[in-house]
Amino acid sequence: MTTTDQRKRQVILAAHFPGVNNTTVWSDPDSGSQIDFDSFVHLARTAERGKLDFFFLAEGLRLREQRGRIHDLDVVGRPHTLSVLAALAAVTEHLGLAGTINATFNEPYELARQLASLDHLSGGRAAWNVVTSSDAFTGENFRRGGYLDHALRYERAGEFIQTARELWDSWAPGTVVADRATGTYVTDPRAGEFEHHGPQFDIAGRSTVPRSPQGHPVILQAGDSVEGRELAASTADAIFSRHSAFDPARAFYTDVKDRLATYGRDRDELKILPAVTYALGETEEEAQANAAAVRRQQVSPQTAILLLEQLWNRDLSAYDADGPLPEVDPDVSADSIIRGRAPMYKEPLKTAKEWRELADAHGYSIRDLVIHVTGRQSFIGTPAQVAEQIDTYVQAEAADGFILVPHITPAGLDPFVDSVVPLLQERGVFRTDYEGATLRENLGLPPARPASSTARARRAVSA
């Protein structure tokens, strides 16, 4: 990374394509398509113009339903993640391409092949955000079904990543020589052979894709439970964190970084990247007004009721979003009213009591309360103030950088790139140009370590 002050920690920035949550204001007149390729191209090229590290794409394997209906908490009709990223590889040159792919309902052989292919096609810019699911509703789309409990899905994810790495390592660097003079195409006639026997996967054969530019695509992980943190500390290159308020972010950062030593890893081998929104203005007052206006768009009256239902687990469609909270308690005995998403609240009765007290203390309507309790960390202020806030987080080790979540598709990232990025560059904490050839290099990550039990290693031992 370019820096004018080597003492300062460098900021990592990524761009999230909006969607799959109520951050996206699809109804805003400035919003474009969530499906047309032009939308993906616009955001990716803006991110690359700003020298951001990577483009991040979420994925849902099944549309969420609430009370049996698709609703505007999801942006529907998203094309397949790897298809979009492969197409973006052709219209960008340096930007990393990160996709969310589920480790519960895929198979290592096929996914490792697809990710290695993306790494080849992009010249070493592929990243995989590993997510899991034990949701039976989502599982209905798959032969496997939704039978995995929480602990087992992380066991499967850990073995999935290990197996993928074994597949990627089954081709040693430099195996393909394609020497026309000698007629030698590969130096190892057993290239690509693999053999994995474990509780989750029992497979053997040959990987069809030679070693990719990064060796291993960059691995991101988003889990927050103890199991998720351990999985990240043992295997991930970066965490897509939900802890973005300063104190919780710093506590999470310290906790996860401290776990790395157990796995023989240095603290810089795992980057922690909270997701954040932002609101800008020429003055702080204007930025605050813009932020408030965006939140009113994000939480429409309909959305306020839908989000409240997720805690109450009841049909609240008869309630007025501008009125008081329901007098009835959440229904903790019924099946979840929402399908396709993990339960949001572990103690509904306790949380509802806290929300009532909060509403009473501040005179909140349902919509006011939902706006207050569902907001995520947002950097609000003038471009200079936002640049300072970002720099403060990174220098104080509350984050290594951020995944930016604009609320407008696809042009919501433009003002950030045009006004905040130059100020970060002036502060000497953000690159002025790409220096690495691969995403791994641009993130400051070490070269991919070969998997500890690769097919090649086993062959060497048995030879």
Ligand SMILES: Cc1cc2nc3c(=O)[nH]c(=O)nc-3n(C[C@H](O)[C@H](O)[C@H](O)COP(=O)(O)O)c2cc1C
The other form holds:
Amino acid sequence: MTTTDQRKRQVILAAHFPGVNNTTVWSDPDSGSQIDFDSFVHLARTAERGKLDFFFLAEGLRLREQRGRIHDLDVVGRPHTLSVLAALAAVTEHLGLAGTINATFNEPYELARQLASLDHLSGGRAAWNVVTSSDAFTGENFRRGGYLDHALRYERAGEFIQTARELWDSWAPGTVVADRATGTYVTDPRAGEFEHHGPQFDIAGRSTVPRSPQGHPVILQAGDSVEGRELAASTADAIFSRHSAFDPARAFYTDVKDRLATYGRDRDELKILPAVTYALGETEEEAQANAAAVRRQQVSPQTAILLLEQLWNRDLSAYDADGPLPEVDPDVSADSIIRGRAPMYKEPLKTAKEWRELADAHGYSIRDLVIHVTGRQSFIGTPAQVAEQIDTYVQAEAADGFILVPHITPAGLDPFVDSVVPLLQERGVFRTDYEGATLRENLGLPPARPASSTARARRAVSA
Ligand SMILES: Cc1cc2nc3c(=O)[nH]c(=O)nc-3n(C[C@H](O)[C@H](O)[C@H](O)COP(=O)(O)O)c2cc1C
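Right, and the form predicted together with this ligand of this protein, after the form predicted alone?
Then the entire complex follows, led off by the chain already shown.
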């Protein structure tokens, strides 16, 4: 029995395994390993205890470098996404297992097989977050190497998903019948046969993995450009978005949902899931104090200098984080001192001027300033206030749900599951038990459309 109120829009919740960027607080005594399997198990089991929709892993294909050294806001190294998810399939029962995997450097035949295999092993819980991230520095790791420009990356990503869907469709439902008496295992002699000829992929053969429980694993998309939004609107089941403040979230939601009709899709066929952080307390004042304390932990003096260097594009290691901002301007003539991620600041001189004005007006030190201008907790309050904020976003169509990013690995989700989830359940907007057999069903998604219909819709739009 559930208490969900079908008149109200239901909230989707996922758990992001923390570990990169300065959201994660490694100095906290409660922080554990980002590599030990126990850490993954802890977060996944907590998520499943809270009836969350899925567990989510981001992907970093090369350790970033800053001034030629491994960028120490990253904790060094992490295991491969698909191996972790396959292992988690064995210790969870209902939780979706979502992995970020690059479409620029992989090949559809291999990745489609891996994802279909995960879908089999997990009984229909696999999801793929398609990213295109490409820079020559990251690309050096791969055989095809180097760089694809933005437009080409998206052409490749679109054709990659299309080809993967064709591979998944190459085994139609019900083509596998194991009849031991006659020794027949396959009723359709063409099962698994595929042929794809396109600008990015020209392949043919027979897929080895029979149709998996979801038919097609759930597909998420995480690019923010127009090309990324179009890719999501044409073919994804969900978007991992960075727009978490209410107004930008609502604008993003409307923008992307409005694109769906062009591809003959309903507004419910694509779920919008911003990444969010949270700080809780027994009173609002306590929550605000906790949020401020976490911000100071996240931006240690050393982190403040490292983050400032990313705008200034200079070695600022001689500066005191508790002192004033540098008087020298950012270096816009040199190559970026950070390698392995896109430059965050498009207009460094203008931004530096704004930061100096802000620091002067408030008497901010470097550290205070960085705390002020870099990310902050999305939801701050008592559990009841946070549950209300989440519900408000979803009812107001600013999101279909959220990907929660805790700041402590691996136990940072525990307080949320223990205190906020029950209140969302009481409000009738979150399940009290898993109802669907697969992730796709739990997310309220329709069965996957055949690859041929998605391709037709994409072709019609680009014509
Ligand atoms: C919310 C969000 C999460 C992302 N996560 C990853 C990731 O885990 N790994 C990765 O390689 N790229 C990641 N990306 C980068 C995208 O794949 C893409 O390369 C980048 O956003 C540039 O594409 P765009 O111009 O369409 O935004 C992420 C992007 C966004 C917006």
